[in-house]
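For reference, the chain that follows is the form predicted alone, supplied as structure tokens.
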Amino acid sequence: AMEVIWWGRERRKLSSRELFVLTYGALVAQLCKDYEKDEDVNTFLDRMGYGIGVRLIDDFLARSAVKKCRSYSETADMIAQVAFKMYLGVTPSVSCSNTAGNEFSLILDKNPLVDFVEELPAERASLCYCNLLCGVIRGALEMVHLAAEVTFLQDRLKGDAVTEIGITFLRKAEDRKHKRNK
């Protein structure tokens, strides 16, 4: 779906992604006034992500006909190869974290929610911009039975090189289920 808006003086259409990264941006800003701590606005953002993703993934799973994974690593890879290059148009490299298997990298080169911003404010240095994208994949997964900490390990507005989200896989939510029942 294309929408057609005015950029200065000329006509452009704008992609789905294109529309979806001016409106992150001006949420992002709306958030940042509403709420002093960027504590607060990470916190705000993961949850959004989460309730995204929850819902996304129905979608993710009806649009790719993917099978279940076997193991921590085909999900990470499913995550990076196809989950970001269909909704966000990228494909992050994928690396293990540590000898047991369950932490993962996912090494964004470009990062398409930053599209139109060029630094955080001075002021604003410990706000996790894209920090619905923790959420997103937290949610999705959970949704899985994948329990999973999400968090952002590099952050290229932060003037790190690349952007880096660490994905640690927790026991599978249903054994924590089977664990509370007893």
Contents of the next structure:
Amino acid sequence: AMEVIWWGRERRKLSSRELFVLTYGALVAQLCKDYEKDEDVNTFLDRMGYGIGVRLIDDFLARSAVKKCRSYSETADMIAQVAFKMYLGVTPSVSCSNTAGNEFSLILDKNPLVDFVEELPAERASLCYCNLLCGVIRGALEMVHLAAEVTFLQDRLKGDAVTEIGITFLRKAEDRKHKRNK
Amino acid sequence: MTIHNLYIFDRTGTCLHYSEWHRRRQAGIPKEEEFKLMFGMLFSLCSFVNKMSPTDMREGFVSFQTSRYRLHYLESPSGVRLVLNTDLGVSSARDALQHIYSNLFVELVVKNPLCPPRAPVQSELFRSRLDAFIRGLPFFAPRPS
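Now that the form predicted alone has been shown, please provide the structure of the form predicted together with the partner chain.
Now the full complex is given, and it begins with the chain already shown.
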């Protein structure tokens, strides 16, 4: 695969973005060698993502200088429009998927992580290739006192029409309004 | 104008870093207790300020002053707290604290895989860069004793 890209781009130097995407692919490929079951690879990717997310949040806060978000909706917008743009160069569209106002879905039109992946191999049909992203979002949110469940609801690599990430903010027992008014 | 000392706490109250430059008087208690006291006071003060504010809040607690020194405070949404004590000649150290957070702490500690989270910072590079930055501030002039 590396040679194909090399010649296909007429021997131009590899950009750091391509290097990142290829490195991610190599990481997933290695995990597939290490773990037989798709679920195990998915779990491991999520855990790695979590470890990244708990640190990434400080870098995000330092570079974006944003103020505290005052609602789940503002937070979801921040993730899609500022964070995704900053780190992956894409802006997923955001929509709220329930009346309670704590479930959101991000639809990724373009996903740079799968630039060089066409489809999953047949024996890896349940692999969530980009599951690292779910862990990153979950870890970052936890550091700003927001517990959330983040999963892929749809995945183009699995044959779905779009790639969709679902974020469900979990309400804590304490009063949420108090935190939001900061 | 002088800078006395700097504390950096994480969201759980662990003191990640402490440096002093011109501190002429110690608190008389062990350092561990001093850190706990500082963190506890800040926690209560921020909570108090949020609760009792007569108008809409923006930044929350920013600084307090006594007749001799001023304490400047910066808290990130992720709970990292920076505290700088200076003399009264320094009206605002917000920019300096912001620089320390964004350009020193995040770059040299958060992004360093060898710096475990929630543990005091051991990185020599961070210590020396922080020291150089503080000494380079316009309000760092040491007072003749």
